[in-house]
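A lone chain, given as structure tokens: the form predicted alone.
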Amino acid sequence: MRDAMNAYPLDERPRRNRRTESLRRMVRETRLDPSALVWPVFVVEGEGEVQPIEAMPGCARYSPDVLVEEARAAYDLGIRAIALFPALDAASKDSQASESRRADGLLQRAIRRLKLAVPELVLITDVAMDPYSTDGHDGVLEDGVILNDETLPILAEMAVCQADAGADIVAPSDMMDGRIGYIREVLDEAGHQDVGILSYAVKYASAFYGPFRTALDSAPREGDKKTYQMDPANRREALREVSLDVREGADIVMVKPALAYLDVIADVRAEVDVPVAAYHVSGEYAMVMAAGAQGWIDADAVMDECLLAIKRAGADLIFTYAAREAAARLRAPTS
């Protein structure tokens, strides 16, 4: 027994720091707090509307009045930001995403209502054409081609409209080249110098977006998004994308999806000095929830482990549909 003990010098016994829960908490390297979580939410027209999303268990589309109460409850859990996505009916969509630029459009009305009810809550708004477009693409489509430069004025007008309504941060998710600088200039000219830009700087052409596109009915009607979203095989290109967006004025940069791209999150964190966000996307969320519903895994424990992995990789902020439940667990008293 003595020989076995002597085989491990006193300074090479890391298990000592794992002996009790208090010790483990004391030396924990990565800490997750509810304020690091951003809750993505879907808003629909109407009053009293709560529309469960089958492909995303635990998630729903909310009318603005219901969303106010849900957002207030999220804030009380320690969540300090929500990301808003409009779910429109087909009649509200057209090829130019006109609904996105109406002062009294659904998203703008929801922003105003939320700002009046929960003024401390940070509102992050999506800037992209696909929720509003009849073709489901993020840019102007002509003869099967996405027109980059023709899309930029639409995105900028959309961002100003959202800022006018009270958005704190606009989040271009479209992946058009040059859009961060263009939007920054137009926001400043419109008197919105204090409105931040969170760029979806590294957004991969991922198969994990399916449930989200179902929730918004925003899947491409033809073709795919591979000509403007990133190739999942590319890692170095991510650093080029974030560096361009930071130079153009991005205040926060995003990597999306999160779990399948932890290496990229770590690379980006090491490269830039602005906050890094990561999006734990709908497919990543839905797989955990579906397996949990079958009793194959402990969904809460697996979800917490996923979020911790994203934080450990270097994300300052995590967009996740599990934000409220995770925040409640993080705030729960420990024995």
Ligand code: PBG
Second form
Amino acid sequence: MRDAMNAYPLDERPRRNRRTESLRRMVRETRLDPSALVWPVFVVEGEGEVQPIEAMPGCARYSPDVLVEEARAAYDLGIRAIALFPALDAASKDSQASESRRADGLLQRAIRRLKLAVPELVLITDVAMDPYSTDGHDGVLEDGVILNDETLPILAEMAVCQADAGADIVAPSDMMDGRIGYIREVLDEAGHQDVGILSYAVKYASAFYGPFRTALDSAPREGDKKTYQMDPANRREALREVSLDVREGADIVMVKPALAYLDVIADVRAEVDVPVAAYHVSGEYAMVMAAGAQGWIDADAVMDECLLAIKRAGADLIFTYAAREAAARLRAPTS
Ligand code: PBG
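Complement to the form predicted alone: the form predicted in complex with this ligand:
First the chain shown before, then all remaining chains and molecules of the complex.
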């Protein structure tokens, strides 16, 4: 024993800093705060509606009146932003996503109610055609091809419609080229200079979006999204995407999904000086909840560890379906 100690003298003892909870807290490198969490929510037509989403335990589609109460409760937990997605019935969908551009569309009505009820809550709205379109694609589909430039005016009109209703930040998640600059210009022309753009700059063609697409019934009817969303194999290309979007005027850039792309989050954080968001998406959430329900893992602890890892990798903001539960835990730390 003594010989071994002499051969390897223990003058370095990192464990000293871990001895007590106070010491551990003192030297902690990464801290999570509820205001770094963005809660994505699904809104559905009706009154008093709460429609649980099977593949996303704990999540539901809410009618606007219920959503207002849920949003207020989230705000009281320290959450400062929600991201809104409309769940439309098949009859409201068409090939041009017309419902997305109606001043009295479901999403627009929900935005107005939320702004009145919880004015301080930041409202982030998704800009893409898929929840509104009969084909489930993010852009205009013609003969099996997603048309880039023909999609841009539709996205810009959608963004203006959301801003008119009271959206604070519009979030294009469609991955068309050039849409950030295009939307910025049209928003400014419409007098919405103060409405921000959070770009889903680095969005991968991921299999992790499954539960979300089921929740909105928005899966592509034909084909996939690989001609516009990024190839999961690509890392350098992420920097190309973010630098274009920042140049075009993005106020915040996002990497999505999150946990399987921590290397990309770290790269993006090092590259840009705007805030970086990451989206812990539906499939990532569902996996944790499913294993938790089986009793195979402690879902709360694993969720918190996932969120911390995403923050540690460099994300300033995290979109997570566990925002409320995580915020509640952060406010009442047990250890
Ligand atoms: C739509 C959109 C998607 C998600 C956010 N916005 C789905 C997709 O691109 O097919 C996925 C979010 C999630 O899985 O939690 N443009």
